[in-house]
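Just the one chain here, laid out as structure tokens, in the form predicted alone.
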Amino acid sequence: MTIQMKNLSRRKVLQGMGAVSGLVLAAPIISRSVIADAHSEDTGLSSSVYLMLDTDGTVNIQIHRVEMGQGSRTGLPQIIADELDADWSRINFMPAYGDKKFGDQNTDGSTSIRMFFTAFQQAGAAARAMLVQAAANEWGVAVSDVDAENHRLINKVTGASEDFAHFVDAASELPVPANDTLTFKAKNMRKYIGKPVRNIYMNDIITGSSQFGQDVMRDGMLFAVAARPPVAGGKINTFDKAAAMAVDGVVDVVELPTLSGGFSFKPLGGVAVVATNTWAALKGREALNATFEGGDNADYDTTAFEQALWQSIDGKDNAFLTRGNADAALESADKTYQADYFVPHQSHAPMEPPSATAEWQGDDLQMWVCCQDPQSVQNTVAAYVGKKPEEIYVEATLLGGAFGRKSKPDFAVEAALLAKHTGKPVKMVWMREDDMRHGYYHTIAAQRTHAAVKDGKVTAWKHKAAYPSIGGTFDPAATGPGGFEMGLGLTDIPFEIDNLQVNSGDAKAHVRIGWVRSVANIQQAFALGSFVDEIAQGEGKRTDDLWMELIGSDRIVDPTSEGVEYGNYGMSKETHPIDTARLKAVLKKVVDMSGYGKDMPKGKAIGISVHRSFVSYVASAIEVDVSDSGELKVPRAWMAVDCGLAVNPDRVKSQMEGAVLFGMTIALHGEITAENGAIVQGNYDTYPVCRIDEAPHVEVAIMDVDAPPGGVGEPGVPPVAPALANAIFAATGKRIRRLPIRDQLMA
């Protein structure tokens, strides 16, 4: 199978799509007036469309989302190709540049397929309808007498057939049909949707010809690294410019803007060294001997801050959900349970650190950035260079991992400023130590849980969390979790019990808090899944049985009916409700897959947990083997996922496999600490990630569910850590309540 890949500049795209006669379909988010003017306008049209057919029948698909291994640039074209009835080998995949006309381009929050499935489905179906109408007109038959199949139109009356190319010109003169008139393929007729289609970049990745951020090269390009304040909000104090300039290859030393106000996506400041090669820039940075003053966060110490979090847990309650009277139920209980859980700061730690290349040609700024959202780059950079966002051309390269870090384009601002200062293309290079010590971190979190048991049933659940909010990154006055964070596993707890209380305590951020893969679900699912297991063990029940009791009857849960401001991951409650039957189904599936509950030798056990996030449902089972000395091995893991319609099952499976390793990293190793305001860890030696010798065999089951697509990239992470901790308890009797586990098992 041959796949056409073209690396086109923006101007070539505009020129090509404006000059070539063909069938052009605008994105459903574009007004119909724009669609109607498509053939009279030669400029701007290509930046507002997802689909165009050339007169030779080539299908050009503009893929507006970013590719970081999750497969969105394969899955989205699958949707169009299926509804269009296109030949996959005749598709030209065109990764789109940043432009608000494409709609939301922020490839974050597991949104690409679930937010744009309908839009791409409509684009393909509308094109097919126009081609069918054009064929019916030429053949003088009814539309119902024309079929589309594998890039051809078939006359069912005469048996004649023609390639799409034959009808493109005629179809392009027809009006685009309204969305409510479109018909979509039945499930049993789909050729690509729901099928394992190979990632379109696979050959390039295997052969090393793919372009990541560090691969971008421009004529006359310079390379830059920076010495940044080790404390977030700190300032440059002194540096030796002459010493840096004396390094062979260094061409300039440039102070970066001092950070002021909230963190947002602003660069941290400091001083950059610009050189003819990366090595010279690094040696120049060493020669700077830069010193910094710490600012307001210079006293931040994570050990002391943890104690402050527990004090906040004991302090004032900020109520988010109140059902019944949990305190009264605890007072009258036959038995009560309490447990405290702690999760430290985490780093995204992608294999590829941030990188951005900027080039000015007169007043025209072009950028190539390993970013998750080219529009965010435009919006952030614009404020620093005196341009409108739409005047900046941003192309998103492939990403060698991201996990949320590269949706924050502080590094792109640095590249744009340095390129403007030098008058030459500049690649801003972040080393891994730069990323680890100057990133955006998953929040440090403390949680306390209480439960009441009466007559053998859990009658009350009380849950309080204290941690700095992501909101503090944008509003320095923000303290404690926001409602959007509490809605990631707490205010949407699907328990059918009479008394439920969810509160938070206050906590102020002293580093840049950012979303990491699955966000607040990380700590909240850890506490939830672990505490259910603790209660089950205390009550002499199987953990899966207690989960089923707590979840209760098959029903739709609506947090807003209890006064909660619930965002539901940006999706409507009607299309993506909280469905307890689906949650229980994945739990039952993973129990069946893993054999959870069976007798196992000493030191071996299986733990389970289940969680809904990003409108998908995932259950995890983890097997552990713990030696007498405390050495831990994880031989196998099982994942059952209900993500609604799985557009590309192969990518869903890969995401679940990756989620196991990501979740294990959080559970076993992940910990970012700060001393005197500065991050201690700097590379994989001090912030380990799971290596190949730790990787278990992972078995994935994808539930066959007739529901709209849900998220996939993040939902696999939350249940892994609690399932692992529960397995350790079953194998050793050692209860893990704080992460990372590290040497807690050592004899």
The other form holds:
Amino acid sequence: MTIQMKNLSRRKVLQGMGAVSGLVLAAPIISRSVIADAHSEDTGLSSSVYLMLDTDGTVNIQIHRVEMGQGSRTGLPQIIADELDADWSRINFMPAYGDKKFGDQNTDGSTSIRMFFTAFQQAGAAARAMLVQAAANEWGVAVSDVDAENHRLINKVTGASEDFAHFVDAASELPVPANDTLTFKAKNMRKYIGKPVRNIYMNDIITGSSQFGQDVMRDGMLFAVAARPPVAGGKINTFDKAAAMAVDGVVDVVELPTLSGGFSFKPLGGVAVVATNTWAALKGREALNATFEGGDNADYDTTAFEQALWQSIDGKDNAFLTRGNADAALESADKTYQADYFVPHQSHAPMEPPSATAEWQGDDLQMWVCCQDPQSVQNTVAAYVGKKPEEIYVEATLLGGAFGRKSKPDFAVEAALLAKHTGKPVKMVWMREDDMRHGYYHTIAAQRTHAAVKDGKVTAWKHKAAYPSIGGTFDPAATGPGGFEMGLGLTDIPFEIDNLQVNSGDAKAHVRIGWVRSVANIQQAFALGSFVDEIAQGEGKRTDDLWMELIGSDRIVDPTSEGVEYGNYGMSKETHPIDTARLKAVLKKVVDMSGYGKDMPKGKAIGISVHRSFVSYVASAIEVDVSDSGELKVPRAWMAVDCGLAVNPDRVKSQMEGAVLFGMTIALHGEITAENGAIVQGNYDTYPVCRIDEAPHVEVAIMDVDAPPGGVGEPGVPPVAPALANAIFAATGKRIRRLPIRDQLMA
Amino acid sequence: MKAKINGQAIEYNGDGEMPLLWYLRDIEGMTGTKFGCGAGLCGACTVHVDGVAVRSCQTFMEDVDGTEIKTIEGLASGETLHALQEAWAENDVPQCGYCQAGQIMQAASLLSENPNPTDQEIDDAMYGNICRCGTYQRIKAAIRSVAGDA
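So that was the form predicted alone. Now I'd like the form predicted together with its partner chain, please.
Every component of the complex follows; first up is the chain already shown.
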């Protein structure tokens, strides 16, 4: 999730761009130079860089975003197919390859649908209008006398009809209609948008023919694994090349460039073993007996660092939002509350560890990578191989989970270098331990919250967060949370109270910090949702009632009106405002669904929380069943989501189901620790994730609203951990302020 | 050593300690069997050896001599999908899909031994197969929809 770190002016500049002459329709996110590129590639009817019709009527949809389970590569074509009135079975889904002409391809931040809905609508509607015009011309009837339905054009005067294919040539000679002349389908006429269309990869997945990054095979390909410095920023010291070369199947041992300067997306260095198969490469790696030097981060110890974070919480405040005077209100309160919350580093731990395959043919480099952003692969690799980014062909394979890890293409550079060195196609295979020990971790966060209550009302909220910033990965001088991180739940707190203070404390990064599904919302929503519950319990109120009081009246919250630099997840505040009515509505919905507040047997309870992130609103209710000995079960969970228009309701539902498990893993198990600068955990035994026996039955409600699409992949995660912790409190009286819960409930 | 993979005879004379996983993926190019952890902890690499689900990352080539191995590529009978593959589609189980071959192979082994498992027996049998996307609820539903018909 890097939306806030990007220069958004490009989008602004291009917004409202009209049509250009020729066959290519300008989408608001496509630059002008790129339109010419797309034009020159035309061989059929193109209404945008995302859509081309062949003369046999095949609809080629260039889905420029990648698929990691979130459903974008099914959802985006649904939009075009609907506006085009296409037959779903005649669509050719084209793989994503990196090219600036497509606009932003960084598939993270839950952006694919919300940022490209309009462009895909326009592509489909423009192509339909061109086909309709071609048919009207041929039939000598008015455009209004031509209709399109399921890949056919219908002459409403005569009742005759013809397949799209018949009109492609004639339509391709017509000008692309201007965006402001396009009409889109009414909601009740939609055939694909808003319908549960099946995952386009279903058959491949269930028969084992789907191709992920780890599955790429090329003729004569070699397989590589690497021994990397256990401390980020360290370097290789000694290794036994001869011993590794002596292993049957090992072809080469190649030193990788030592990392210097900031981390960014650079590979970590170390030494790679290239072999005829992965097993031989692994045996070769063991034979290397590699030793390393630690470097600047060799002292990093998460236990000690946690203490440093609390000192930072006690120390200097960096103010991000000041409304009224929270300190004064705390002084004059009838009652005050204070709590400290801690969330440790997390690993993405996608089922597919990173992998990249590179092949050089002469000076041409082709790559197949399980990447979230093929353009980022181009840019990062280019710097290492002396090419321009646009000269490298990068195709994104399917991703076996990603959760943010595969936005960082360090592993792709390794493959490109090894392929160049050996002169053969090389697949760089990361082991599970490589993934866990050489990740871009979720940060490690301490937070302190205060609240003042006077005359039964919360009059002040003070919130301080200290954690290393993602910014530290790109700028070693960064210290403490950036505005883009504080804007993920804290500077956008939607509370209608007089005194609000949001501060940060300094903290420096000693590992590569990255974005993990829902990013800083993870810890910030945990503290927010837990603390609301703590105050409610202390005041003898229902937690939903206190949320409603704090959120207050129906209104639009605009953090920029209080001097906050607020990114709003890259969306305009006009189309995607912070709307308190929508926030309250999901909370009310989840309370109704779950029966929160009803009497339950001893040891059982339901907890709730609610959070807006990625311009969507999600409320969670989690039921727990805790035995006398502290054994925890989560039998049921409820999720109410308002993501605006749900393009594919079943994928929205599945993302919410999955978010419950992702959030539960953070709450129950997730903890990455470092000792002497090295990550301690290595595999799913030391970094457990939720298994089937822990999976609750999840019910999902998608709010029926008239609003543009919001994010889906990430916003389900933030409210889960606080709802679970609140349920535990209600069931046992034990307040969870530190994640993971692990064995904290054991007697 | 000799074995059969999805009915096809193979002969292998290399390192007997090579895990079946890497033989399938790197030597045979059968990438339907996935690499997830290499330590028997996640189940992504599950295949059948003589009809029983095993973790191919923990199964050495020297141990499969004379066996019949079935992978996800061989689960369907020609064009006819296994009932579990159909159920996986009907329930829209996969998200990213990476673990699902292993999940399906594990479930197929369960149902061949116990055609009508209880919920607890499903949990027990599927415990070793991780899905990081969190599709467990639909995995259970898909297995239940087939159980009893097998």
